[in-house]
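This document starts with one chain, in the form predicted on its own, laid out as structure tokens.
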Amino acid sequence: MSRISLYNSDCVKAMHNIPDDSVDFILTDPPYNLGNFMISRDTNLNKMRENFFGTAGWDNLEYDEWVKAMDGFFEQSARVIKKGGTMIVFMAAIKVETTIQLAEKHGFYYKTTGIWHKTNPMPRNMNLHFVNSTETWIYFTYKTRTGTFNNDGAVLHDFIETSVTPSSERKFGKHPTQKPEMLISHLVSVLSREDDVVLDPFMGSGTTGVVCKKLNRNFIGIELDEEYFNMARMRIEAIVDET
């Protein structure tokens, strides 16, 4: 049976109980830290859905504060994962360069910035620009340039297609960055083996904890807001209770 521990908490204070050299994934979809820059832009805010992460409160820091957040994120990423361990960040493109370098001062050796494109996104402000259907995802070994990569002989590229979160996935709640389980399961069947401790600090809707669930690998997952921490754990409750 899979190992699940769930935290409530931010994530580097909770990082703290987690033992040094203990986990072989990170799989994360932090802040992009987009909030003020979306609000500011034309992007008829008054047509966007409610839970709106522009204006949820939790992406709008001062660059500086986002920057000290992450480097604490990293720092302590650095202190639990294991030599060989790989991570994923999920990240807007506009700051993938910042990410790379904090990663890099704590360890982290960079491998790719990968895409994933969104079948069907939303087509808000068509009328405006491009819409926006792609996000990009940063890919990371820790003090080797390799890692875990269950490829099977088959060339994966570095570009992932799937629809954006199903409604059978929302069942239990909606989040605004949830991202679809068929992009999580991927990733997670890649880059990781059977009993393998997986860590995601910003685990929002608990996506990653459910795909770990699924697959056989242990999880441990972070969420500082209560009511998507609750919408996690109900959500991976339920795949246990299906197991």
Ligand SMILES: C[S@@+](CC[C@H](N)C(=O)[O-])C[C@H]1O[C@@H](n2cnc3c(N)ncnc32)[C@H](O)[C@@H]1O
Contents of the next structure:
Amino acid sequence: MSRISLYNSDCVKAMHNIPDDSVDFILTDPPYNLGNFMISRDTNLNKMRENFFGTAGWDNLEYDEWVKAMDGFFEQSARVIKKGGTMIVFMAAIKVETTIQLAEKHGFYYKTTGIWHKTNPMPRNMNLHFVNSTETWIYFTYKTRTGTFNNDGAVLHDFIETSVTPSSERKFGKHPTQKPEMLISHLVSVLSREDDVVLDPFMGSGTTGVVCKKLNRNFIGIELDEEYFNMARMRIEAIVDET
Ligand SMILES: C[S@@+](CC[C@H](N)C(=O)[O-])C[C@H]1O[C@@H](n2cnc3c(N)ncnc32)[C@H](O)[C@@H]1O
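Counterpart to the form predicted on its own, namely the form predicted in complex with the ligand:
Entire complex below, previous chain first.
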């Protein structure tokens, strides 16, 4: 049976409750620091999408403040992760280099940057420019050059293709950047083992927790926003433990 611990809090604050060297895998999707950029471009997204992340209020830090917040997150991550542990951080392509530098400063070993390709993105302004259909994820290990990698002999590409989050995964409410379970499930299956401790400090609607419970991983999830936190708690509680 999975052990699940959830905190409705700022992640750096809540991570102080997690013992040193106790987490096997950190999988997280922090704010990309794109909110102000998107609003300044006046893309009309808030009129086109009922829950546009730029106006949701959780990705509006100035760049320097965002760097400081991410530095605090990596500092705590380095403290709680085990030597040989793995970390995946979803990030906007234009912030990948900054993110790698911050993680390396705290002892993480950079392995690669992968792509998530959405097969059915919203075809917004499709006759004016390329439709945005990708996000990046950055893969690190901690203080070692390799970590858990359950490929069962298969060649695994750093390119993952899925549909966007289906409505069947949004029964408890909508989060503007909710990741599909299929994407997160692939990463959890390959990069952790049953009974491992998985941490998502920016859990949003709780996708990582849902997947961990389905795959028998222990899970620690942290979310600042109360509405998203409750959504995540309900989603995770609704999964019947199979063991
Ligand atoms: C990109 S979303 C994560 C979405 C998630 N992957 C999902 O599938 O639903 C980032 C989340 O981090 C939360 N957040 C922002 N700053 C935070 C902080 N300091 N501590 C904890 N959570 C935070 C936001 O409220 C938002 O829900």
